[in-house]
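In the form predicted on its own, a lone chain appears below as C-alpha coordinates.
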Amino acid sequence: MFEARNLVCRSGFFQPLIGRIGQTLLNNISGPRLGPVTVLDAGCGEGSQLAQLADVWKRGTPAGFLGAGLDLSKEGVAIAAREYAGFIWCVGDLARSPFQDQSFDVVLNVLSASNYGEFSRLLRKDGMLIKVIPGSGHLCQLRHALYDDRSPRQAYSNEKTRALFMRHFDMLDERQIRYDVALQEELLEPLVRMTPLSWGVRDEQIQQALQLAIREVTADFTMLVGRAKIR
(Lines of atoms letter the chains of each structure in order from A and count residues from 1; the text may use other names and numbers.)
(Lines give C-alpha, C1' and ligand atoms only; values in the text may rest on other atoms or scores of the structure.)
Protein backbone atom coordinates (compact mmCIF):
# COMPACT_ATOMS: atom_id res chain seq x y z
CA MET A 1 0.00 0.00 0.00
CA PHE A 2 2.78 2.45 0.93
CA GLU A 3 4.77 1.70 -2.22
CA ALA A 4 1.60 2.39 -4.22
CA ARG A 5 1.02 5.65 -2.35
CA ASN A 6 4.60 6.76 -2.94
CA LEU A 7 4.20 6.11 -6.66
CA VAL A 8 0.94 8.08 -6.81
CA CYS A 9 2.37 10.97 -4.77
CA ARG A 10 5.45 11.21 -6.98
CA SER A 11 3.14 11.51 -10.00
CA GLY A 12 1.87 14.85 -8.65
CA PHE A 13 -1.56 13.64 -7.54
CA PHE A 14 -1.44 15.64 -4.29
CA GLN A 15 0.55 18.60 -5.61
CA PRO A 16 -2.33 21.14 -5.70
CA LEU A 17 -3.25 20.17 -2.12
CA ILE A 18 0.34 20.40 -0.88
CA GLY A 19 0.74 23.72 -2.67
CA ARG A 20 -2.26 25.14 -0.80
CA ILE A 21 -0.97 23.81 2.53
CA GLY A 22 2.43 25.34 1.80
CA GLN A 23 0.87 28.71 1.01
CA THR A 24 -1.06 28.53 4.28
CA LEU A 25 2.23 28.04 6.14
CA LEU A 26 3.87 30.92 4.28
CA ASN A 27 0.92 33.23 4.98
CA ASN A 28 0.65 32.43 8.68
CA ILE A 29 4.22 31.86 9.80
CA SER A 30 6.16 34.99 8.99
CA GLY A 31 8.59 37.45 10.48
CA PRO A 32 12.16 36.91 11.64
CA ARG A 33 12.90 33.53 13.19
CA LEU A 34 15.67 32.32 15.43
CA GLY A 35 15.51 28.90 13.82
CA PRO A 36 13.69 26.86 11.18
CA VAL A 37 9.96 26.30 11.15
CA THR A 38 9.26 22.96 12.81
CA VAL A 39 6.60 20.73 11.26
CA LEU A 40 5.34 17.35 12.42
CA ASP A 41 3.53 15.18 9.88
CA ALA A 42 1.34 13.07 12.17
CA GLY A 43 0.48 9.95 10.19
CA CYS A 44 3.21 10.57 7.62
CA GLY A 45 2.88 7.23 5.80
CA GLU A 46 5.76 6.93 3.34
CA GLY A 47 6.83 10.55 3.78
CA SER A 48 6.19 12.02 0.35
CA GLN A 49 3.76 14.73 1.43
CA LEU A 50 6.09 16.17 4.08
CA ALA A 51 8.95 16.16 1.56
CA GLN A 52 6.80 17.97 -1.01
CA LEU A 53 5.67 20.50 1.60
CA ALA A 54 9.30 21.24 2.47
CA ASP A 55 9.96 21.97 -1.22
CA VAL A 56 7.05 24.45 -1.34
CA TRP A 57 8.34 26.19 1.81
CA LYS A 58 11.90 26.45 0.50
CA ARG A 59 10.71 27.98 -2.78
CA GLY A 60 8.75 30.63 -0.86
CA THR A 61 11.15 31.74 1.87
CA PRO A 62 14.81 31.53 2.86
CA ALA A 63 13.78 30.42 6.37
CA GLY A 64 14.75 26.88 7.31
CA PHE A 65 12.44 23.89 7.51
CA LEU A 66 12.78 21.11 10.08
CA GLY A 67 10.36 18.29 9.35
CA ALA A 68 9.54 15.20 11.38
CA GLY A 69 7.25 12.36 10.36
CA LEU A 70 5.52 9.97 12.74
CA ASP A 71 3.63 6.83 11.76
CA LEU A 72 2.75 3.52 13.40
CA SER A 73 3.72 1.61 10.26
CA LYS A 74 7.31 0.40 10.17
CA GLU A 75 6.94 -0.26 6.46
CA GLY A 76 5.83 3.30 5.72
CA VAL A 77 8.60 4.89 7.80
CA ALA A 78 11.20 2.60 6.19
CA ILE A 79 10.18 3.91 2.75
CA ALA A 80 10.30 7.51 4.03
CA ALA A 81 13.81 7.05 5.43
CA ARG A 82 14.92 5.41 2.18
CA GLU A 83 13.44 8.00 -0.17
CA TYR A 84 13.66 11.32 1.68
CA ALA A 85 16.82 12.40 3.45
CA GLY A 86 17.06 15.42 5.73
CA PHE A 87 13.98 14.67 7.87
CA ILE A 88 13.34 12.94 11.19
CA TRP A 89 11.33 9.77 10.61
CA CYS A 90 9.86 7.94 13.61
CA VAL A 91 7.86 4.77 14.12
CA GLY A 92 5.49 5.53 16.95
CA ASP A 93 1.97 5.75 18.31
CA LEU A 94 0.26 9.07 17.74
CA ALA A 95 -1.31 8.77 21.20
CA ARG A 96 2.15 8.56 22.81
CA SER A 97 4.41 10.69 20.67
CA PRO A 98 8.14 10.59 21.52
CA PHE A 99 8.50 14.38 21.20
CA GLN A 100 8.64 16.91 24.03
CA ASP A 101 5.92 19.42 24.89
CA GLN A 102 5.65 22.43 22.57
CA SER A 103 8.11 21.06 20.03
CA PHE A 104 6.39 22.17 16.82
CA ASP A 105 5.12 25.26 15.07
CA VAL A 106 2.84 23.16 12.89
CA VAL A 107 1.22 19.74 13.10
CA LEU A 108 0.11 18.38 9.75
CA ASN A 109 -2.53 15.63 9.73
CA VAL A 110 -3.52 14.56 6.20
CA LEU A 111 -6.21 11.90 5.69
CA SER A 112 -5.16 10.28 8.95
CA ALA A 113 -6.48 9.66 12.46
CA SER A 114 -6.15 12.44 15.03
CA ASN A 115 -5.31 12.75 18.71
CA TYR A 116 -6.21 16.31 19.61
CA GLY A 117 -4.89 16.13 23.15
CA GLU A 118 -1.50 15.08 21.85
CA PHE A 119 -1.59 17.72 19.12
CA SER A 120 -2.27 20.40 21.74
CA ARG A 121 0.66 19.16 23.83
CA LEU A 122 3.07 19.14 20.91
CA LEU A 123 2.22 22.57 19.51
CA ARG A 124 3.92 25.74 20.65
CA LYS A 125 1.84 28.54 22.12
CA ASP A 126 0.93 30.04 18.75
CA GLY A 127 1.25 26.73 16.92
CA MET A 128 -1.10 25.69 14.15
CA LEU A 129 -2.84 22.42 13.29
CA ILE A 130 -3.58 21.73 9.63
CA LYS A 131 -5.92 18.78 9.19
CA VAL A 132 -7.03 17.55 5.78
CA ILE A 133 -10.11 15.37 5.42
CA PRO A 134 -11.79 14.00 2.30
CA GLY A 135 -14.69 15.92 0.81
CA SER A 136 -17.92 14.33 -0.36
CA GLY A 137 -16.68 14.08 -3.94
CA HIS A 138 -13.28 12.57 -3.22
CA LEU A 139 -12.50 9.72 -5.62
CA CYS A 140 -16.18 9.49 -6.53
CA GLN A 141 -15.30 7.61 -9.73
CA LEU A 142 -13.68 4.83 -7.68
CA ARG A 143 -16.61 4.73 -5.26
CA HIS A 144 -19.00 4.14 -8.15
CA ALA A 145 -16.72 1.47 -9.59
CA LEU A 146 -16.21 -0.43 -6.32
CA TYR A 147 -19.62 -0.13 -4.61
CA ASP A 148 -23.24 -0.32 -5.62
CA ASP A 149 -25.74 2.42 -4.82
CA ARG A 150 -26.88 0.69 -1.61
CA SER A 151 -23.44 0.73 0.00
CA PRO A 152 -22.84 3.28 2.78
CA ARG A 153 -19.37 3.79 1.29
CA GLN A 154 -20.88 5.16 -1.90
CA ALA A 155 -21.24 8.56 -0.18
CA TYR A 156 -19.14 10.30 2.45
CA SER A 157 -19.78 13.07 4.98
CA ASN A 158 -17.06 14.76 7.00
CA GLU A 159 -19.39 16.67 9.34
CA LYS A 160 -18.60 14.54 12.43
CA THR A 161 -14.86 14.92 11.85
CA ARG A 162 -15.24 18.67 11.41
CA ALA A 163 -17.34 18.98 14.58
CA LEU A 164 -14.74 17.05 16.59
CA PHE A 165 -12.00 19.34 15.28
CA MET A 166 -13.95 22.40 16.44
CA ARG A 167 -14.45 20.95 19.92
CA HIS A 168 -10.69 21.01 20.46
CA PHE A 169 -9.35 23.74 18.18
CA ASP A 170 -10.42 27.26 17.24
CA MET A 171 -10.97 27.40 13.51
CA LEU A 172 -8.67 29.88 11.75
CA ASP A 173 -9.51 28.84 8.21
CA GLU A 174 -11.51 26.25 6.33
CA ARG A 175 -11.47 25.73 2.61
CA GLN A 176 -12.32 23.18 -0.02
CA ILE A 177 -9.60 22.07 -2.41
CA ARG A 178 -11.08 20.22 -5.36
CA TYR A 179 -9.54 19.34 -8.70
CA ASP A 180 -9.61 16.64 -11.35
CA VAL A 181 -6.59 14.45 -12.01
CA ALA A 182 -5.88 12.80 -15.36
CA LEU A 183 -4.59 9.29 -14.73
CA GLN A 184 -2.00 7.50 -16.76
CA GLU A 185 -2.95 3.87 -17.27
CA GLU A 186 -0.22 2.57 -14.96
CA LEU A 187 -1.39 4.75 -12.04
CA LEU A 188 -4.95 3.44 -11.74
CA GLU A 189 -4.07 0.24 -9.87
CA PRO A 190 -1.67 1.95 -7.40
CA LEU A 191 -4.37 4.55 -6.70
CA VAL A 192 -6.94 1.83 -5.99
CA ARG A 193 -4.50 -0.11 -3.81
CA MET A 194 -3.45 2.91 -1.71
CA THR A 195 -6.91 4.12 -0.78
CA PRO A 196 -9.01 2.76 2.10
CA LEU A 197 -11.84 2.42 -0.43
CA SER A 198 -10.30 -0.89 -1.48
CA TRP A 199 -10.01 -2.27 2.05
CA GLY A 200 -12.37 -5.19 2.55
CA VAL A 201 -13.29 -5.30 -1.14
CA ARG A 202 -12.99 -8.67 -2.90
CA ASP A 203 -10.16 -8.88 -5.40
CA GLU A 204 -12.56 -9.68 -8.23
CA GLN A 205 -14.35 -6.37 -7.54
CA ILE A 206 -11.04 -4.54 -7.72
CA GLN A 207 -10.21 -6.25 -11.01
CA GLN A 208 -13.61 -5.28 -12.42
CA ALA A 209 -12.97 -1.67 -11.40
CA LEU A 210 -9.56 -1.72 -13.06
CA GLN A 211 -11.08 -3.01 -16.29
CA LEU A 212 -13.20 0.15 -16.49
CA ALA A 213 -9.97 1.97 -17.36
CA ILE A 214 -10.87 5.14 -15.45
CA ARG A 215 -8.80 7.97 -16.88
CA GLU A 216 -9.79 10.86 -14.60
CA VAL A 217 -10.60 11.04 -10.91
CA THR A 218 -11.75 13.82 -8.61
CA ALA A 219 -9.60 14.88 -5.67
CA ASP A 220 -11.80 16.64 -3.11
CA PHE A 221 -10.41 17.76 0.24
CA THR A 222 -11.40 20.02 3.11
CA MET A 223 -8.51 21.76 4.85
CA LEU A 224 -9.12 22.76 8.47
CA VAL A 225 -6.66 25.16 10.10
CA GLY A 226 -6.83 25.81 13.82
CA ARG A 227 -5.15 26.70 17.09
CA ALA A 228 -5.67 24.81 20.32
CA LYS A 229 -8.41 26.19 22.57
CA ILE A 230 -7.19 27.90 25.73
CA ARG A 231 -8.35 25.89 28.74
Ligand SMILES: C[S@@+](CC[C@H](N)C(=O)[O-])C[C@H]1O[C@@H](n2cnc3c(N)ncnc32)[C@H](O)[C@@H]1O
Contents of the next structure:
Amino acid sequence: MFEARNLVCRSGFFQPLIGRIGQTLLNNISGPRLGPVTVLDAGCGEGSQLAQLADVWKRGTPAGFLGAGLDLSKEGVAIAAREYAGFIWCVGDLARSPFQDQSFDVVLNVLSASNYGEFSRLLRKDGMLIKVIPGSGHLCQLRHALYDDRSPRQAYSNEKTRALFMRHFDMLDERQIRYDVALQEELLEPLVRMTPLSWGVRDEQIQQALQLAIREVTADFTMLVGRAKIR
Ligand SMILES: C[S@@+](CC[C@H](N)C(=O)[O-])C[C@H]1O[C@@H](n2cnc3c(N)ncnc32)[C@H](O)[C@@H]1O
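Can I get the form predicted in complex with the ligand as well, since the one above is the form predicted on its own?
After this comes the whole thing, all chains and molecules, with the earlier chain placed first.
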Protein backbone atom coordinates (compact mmCIF):
# COMPACT_ATOMS: atom_id res chain seq x y z
CA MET A 1 0.00 0.00 0.00
CA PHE A 2 2.78 2.46 0.90
CA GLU A 3 4.79 1.65 -2.26
CA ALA A 4 1.61 2.42 -4.26
CA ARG A 5 1.13 5.62 -2.26
CA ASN A 6 4.74 6.65 -2.85
CA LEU A 7 4.30 6.15 -6.62
CA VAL A 8 1.15 8.31 -6.67
CA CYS A 9 2.66 10.98 -4.39
CA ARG A 10 5.77 11.24 -6.56
CA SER A 11 3.58 11.82 -9.62
CA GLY A 12 2.55 15.16 -8.05
CA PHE A 13 -0.92 14.12 -6.90
CA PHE A 14 -0.63 16.12 -3.65
CA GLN A 15 1.47 18.98 -5.07
CA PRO A 16 -1.27 21.68 -5.10
CA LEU A 17 -2.23 20.72 -1.53
CA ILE A 18 1.38 20.78 -0.32
CA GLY A 19 1.93 24.09 -2.13
CA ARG A 20 -0.99 25.56 -0.19
CA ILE A 21 0.29 24.18 3.14
CA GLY A 22 3.76 25.56 2.36
CA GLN A 23 2.27 28.98 1.65
CA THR A 24 0.47 28.86 5.01
CA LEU A 25 3.79 28.16 6.74
CA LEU A 26 5.57 30.92 4.86
CA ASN A 27 2.80 33.44 5.62
CA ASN A 28 2.52 32.62 9.31
CA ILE A 29 6.03 31.75 10.39
CA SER A 30 7.94 34.71 9.19
CA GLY A 31 10.54 37.19 10.31
CA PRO A 32 14.16 36.49 11.26
CA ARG A 33 14.47 33.18 13.10
CA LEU A 34 17.15 32.00 15.44
CA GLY A 35 16.80 28.44 14.23
CA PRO A 36 15.01 26.42 11.58
CA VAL A 37 11.25 25.97 11.50
CA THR A 38 10.46 22.67 13.22
CA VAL A 39 7.72 20.53 11.66
CA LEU A 40 6.35 17.18 12.79
CA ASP A 41 4.38 15.19 10.23
CA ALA A 42 2.18 13.06 12.51
CA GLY A 43 1.00 10.09 10.41
CA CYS A 44 3.63 10.72 7.73
CA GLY A 45 3.04 7.46 5.82
CA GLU A 46 5.80 7.05 3.22
CA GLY A 47 7.20 10.52 3.90
CA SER A 48 6.87 12.26 0.53
CA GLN A 49 4.54 14.99 1.78
CA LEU A 50 7.03 16.20 4.42
CA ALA A 51 9.85 16.10 1.85
CA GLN A 52 7.77 18.09 -0.66
CA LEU A 53 6.80 20.60 2.04
CA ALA A 54 10.48 21.15 2.89
CA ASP A 55 11.11 21.92 -0.82
CA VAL A 56 8.31 24.52 -0.88
CA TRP A 57 9.71 26.12 2.30
CA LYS A 58 13.27 26.23 0.95
CA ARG A 59 12.10 27.85 -2.28
CA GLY A 60 10.34 30.58 -0.26
CA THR A 61 12.85 31.47 2.47
CA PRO A 62 16.51 31.08 3.41
CA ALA A 63 15.44 29.91 6.91
CA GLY A 64 16.16 26.27 7.71
CA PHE A 65 13.64 23.42 7.90
CA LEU A 66 13.90 20.67 10.51
CA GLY A 67 11.38 17.97 9.72
CA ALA A 68 10.39 14.86 11.65
CA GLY A 69 7.95 12.22 10.45
CA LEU A 70 6.17 9.78 12.73
CA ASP A 71 4.02 6.83 11.71
CA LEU A 72 2.76 3.63 13.26
CA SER A 73 3.69 1.71 10.14
CA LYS A 74 7.22 0.31 9.95
CA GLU A 75 6.75 -0.23 6.21
CA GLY A 76 5.80 3.41 5.62
CA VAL A 77 8.71 4.76 7.66
CA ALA A 78 11.15 2.34 5.93
CA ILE A 79 10.22 3.89 2.56
CA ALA A 80 10.54 7.41 4.00
CA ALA A 81 14.02 6.68 5.36
CA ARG A 82 15.07 5.03 2.09
CA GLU A 83 13.80 7.83 -0.16
CA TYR A 84 14.18 11.08 1.78
CA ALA A 85 17.42 11.95 3.57
CA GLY A 86 17.81 14.84 5.97
CA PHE A 87 14.72 14.20 8.10
CA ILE A 88 14.08 12.40 11.38
CA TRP A 89 11.91 9.35 10.59
CA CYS A 90 10.36 7.51 13.44
CA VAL A 91 8.07 4.49 13.94
CA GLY A 92 5.65 5.22 16.76
CA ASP A 93 2.16 6.00 17.92
CA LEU A 94 1.16 9.64 17.56
CA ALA A 95 -0.72 9.30 20.85
CA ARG A 96 2.61 8.69 22.64
CA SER A 97 5.34 10.28 20.58
CA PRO A 98 8.98 10.27 21.68
CA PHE A 99 9.47 14.06 21.45
CA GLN A 100 9.81 16.58 24.28
CA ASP A 101 7.13 19.15 25.17
CA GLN A 102 6.94 22.20 22.89
CA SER A 103 9.38 20.81 20.33
CA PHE A 104 7.57 21.96 17.19
CA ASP A 105 6.38 25.12 15.45
CA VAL A 106 4.03 23.07 13.30
CA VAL A 107 2.31 19.72 13.56
CA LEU A 108 1.10 18.49 10.19
CA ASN A 109 -1.57 15.79 10.14
CA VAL A 110 -2.74 14.76 6.68
CA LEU A 111 -5.53 12.21 6.17
CA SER A 112 -4.51 10.56 9.39
CA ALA A 113 -5.72 9.89 12.93
CA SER A 114 -5.24 12.68 15.50
CA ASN A 115 -4.49 13.02 19.17
CA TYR A 116 -5.20 16.61 20.14
CA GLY A 117 -3.81 16.34 23.68
CA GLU A 118 -0.50 15.08 22.33
CA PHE A 119 -0.42 17.69 19.53
CA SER A 120 -0.96 20.44 22.15
CA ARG A 121 1.90 19.06 24.24
CA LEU A 122 4.27 18.96 21.27
CA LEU A 123 3.54 22.44 19.92
CA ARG A 124 5.38 25.57 21.00
CA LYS A 125 3.36 28.40 22.52
CA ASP A 126 2.51 29.97 19.17
CA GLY A 127 2.64 26.68 17.29
CA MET A 128 0.15 25.69 14.61
CA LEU A 129 -1.66 22.48 13.88
CA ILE A 130 -2.41 21.92 10.20
CA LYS A 131 -4.87 19.10 9.74
CA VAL A 132 -6.05 17.98 6.31
CA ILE A 133 -9.25 15.99 5.98
CA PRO A 134 -10.97 14.76 2.84
CA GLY A 135 -13.81 16.85 1.43
CA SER A 136 -17.05 15.28 0.21
CA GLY A 137 -15.83 15.26 -3.41
CA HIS A 138 -12.52 13.53 -2.70
CA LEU A 139 -11.89 10.73 -5.21
CA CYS A 140 -15.63 10.71 -6.02
CA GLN A 141 -14.91 8.87 -9.29
CA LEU A 142 -13.44 5.96 -7.29
CA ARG A 143 -16.34 6.01 -4.84
CA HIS A 144 -18.78 5.64 -7.76
CA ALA A 145 -16.71 2.85 -9.26
CA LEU A 146 -16.22 0.89 -6.01
CA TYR A 147 -19.57 1.19 -4.23
CA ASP A 148 -23.15 0.86 -5.35
CA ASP A 149 -25.51 3.82 -4.90
CA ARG A 150 -27.03 2.47 -1.66
CA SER A 151 -23.69 2.00 0.11
CA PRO A 152 -23.10 4.37 3.06
CA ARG A 153 -19.50 4.69 1.79
CA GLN A 154 -20.81 6.40 -1.37
CA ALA A 155 -21.15 9.74 0.50
CA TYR A 156 -18.72 11.27 2.99
CA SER A 157 -19.06 14.14 5.44
CA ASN A 158 -16.16 15.58 7.46
CA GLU A 159 -18.39 17.49 9.92
CA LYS A 160 -17.64 15.29 12.96
CA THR A 161 -13.88 15.52 12.42
CA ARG A 162 -14.13 19.29 12.00
CA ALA A 163 -16.21 19.64 15.19
CA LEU A 164 -13.70 17.59 17.18
CA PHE A 165 -10.84 19.75 15.89
CA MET A 166 -12.66 22.88 17.07
CA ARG A 167 -13.25 21.43 20.51
CA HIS A 168 -9.49 21.35 21.10
CA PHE A 169 -8.06 24.02 18.80
CA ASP A 170 -9.05 27.60 17.90
CA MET A 171 -9.54 27.77 14.16
CA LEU A 172 -7.15 30.27 12.54
CA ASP A 173 -7.99 29.36 8.98
CA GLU A 174 -10.08 26.86 7.08
CA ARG A 175 -10.08 26.36 3.35
CA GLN A 176 -11.11 23.95 0.70
CA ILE A 177 -8.48 22.83 -1.80
CA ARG A 178 -10.04 21.11 -4.76
CA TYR A 179 -8.50 20.19 -8.10
CA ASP A 180 -8.75 17.60 -10.83
CA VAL A 181 -5.84 15.31 -11.57
CA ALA A 182 -5.30 13.76 -15.00
CA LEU A 183 -4.36 10.17 -14.37
CA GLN A 184 -1.80 8.31 -16.43
CA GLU A 185 -2.99 4.79 -17.18
CA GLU A 186 -0.35 3.12 -15.01
CA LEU A 187 -1.32 5.18 -11.94
CA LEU A 188 -4.96 4.06 -11.67
CA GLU A 189 -4.21 0.76 -9.93
CA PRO A 190 -1.71 2.27 -7.41
CA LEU A 191 -4.27 5.01 -6.67
CA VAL A 192 -7.00 2.45 -5.99
CA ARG A 193 -4.61 0.34 -3.87
CA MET A 194 -3.31 3.27 -1.82
CA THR A 195 -6.65 4.61 -0.66
CA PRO A 196 -8.61 3.39 2.37
CA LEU A 197 -11.64 3.56 0.01
CA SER A 198 -10.62 0.16 -1.36
CA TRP A 199 -10.20 -1.45 2.08
CA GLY A 200 -12.78 -4.17 2.63
CA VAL A 201 -13.81 -4.13 -1.04
CA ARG A 202 -13.78 -7.51 -2.83
CA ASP A 203 -10.94 -7.94 -5.34
CA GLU A 204 -13.49 -8.72 -8.06
CA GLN A 205 -15.06 -5.29 -7.51
CA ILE A 206 -11.63 -3.61 -7.61
CA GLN A 207 -10.91 -5.34 -10.93
CA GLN A 208 -14.25 -4.07 -12.32
CA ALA A 209 -13.39 -0.53 -11.20
CA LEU A 210 -10.00 -0.78 -12.94
CA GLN A 211 -11.77 -1.81 -16.19
CA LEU A 212 -13.55 1.57 -16.20
CA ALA A 213 -10.22 3.13 -17.17
CA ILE A 214 -10.83 6.34 -15.19
CA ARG A 215 -8.58 9.06 -16.57
CA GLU A 216 -9.36 11.96 -14.26
CA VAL A 217 -9.98 12.08 -10.51
CA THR A 218 -10.97 14.87 -8.14
CA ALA A 219 -8.79 15.72 -5.17
CA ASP A 220 -10.87 17.54 -2.56
CA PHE A 221 -9.44 18.49 0.83
CA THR A 222 -10.31 20.72 3.75
CA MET A 223 -7.30 22.28 5.45
CA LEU A 224 -7.87 23.23 9.11
CA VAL A 225 -5.31 25.48 10.75
CA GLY A 226 -5.50 25.92 14.51
CA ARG A 227 -3.86 26.95 17.73
CA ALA A 228 -4.26 24.87 20.90
CA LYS A 229 -6.88 26.11 23.38
CA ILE A 230 -5.32 24.55 26.49
CA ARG A 231 -1.63 24.09 27.26
C1 LIG B 1 -4.16 7.45 4.82
S2 LIG B 1 -2.55 7.37 5.50
C3 LIG B 1 -1.95 9.02 5.21
C4 LIG B 1 -0.44 9.07 5.19
C5 LIG B 1 0.13 10.40 4.69
N6 LIG B 1 -0.16 11.49 5.61
C7 LIG B 1 -0.42 10.67 3.31
O8 LIG B 1 -1.41 11.42 3.18
O9 LIG B 1 0.14 10.13 2.34
C10 LIG B 1 -2.84 7.37 7.26
C11 LIG B 1 -1.56 7.14 8.04
O12 LIG B 1 -1.79 7.31 9.43
C13 LIG B 1 -1.00 6.36 10.12
N14 LIG B 1 -1.55 6.20 11.48
C15 LIG B 1 -2.80 5.78 11.84
N16 LIG B 1 -2.90 5.76 13.20
C17 LIG B 1 -1.70 6.18 13.69
C18 LIG B 1 -1.19 6.36 15.00
N19 LIG B 1 -1.93 6.11 16.08
N20 LIG B 1 0.09 6.79 15.14
C21 LIG B 1 0.87 7.03 14.04
N22 LIG B 1 0.42 6.88 12.77
C23 LIG B 1 -0.84 6.45 12.60
C24 LIG B 1 -1.13 5.13 9.26
O25 LIG B 1 -0.10 4.19 9.51
C26 LIG B 1 -1.03 5.74 7.88
O27 LIG B 1 0.30 5.83 7.42
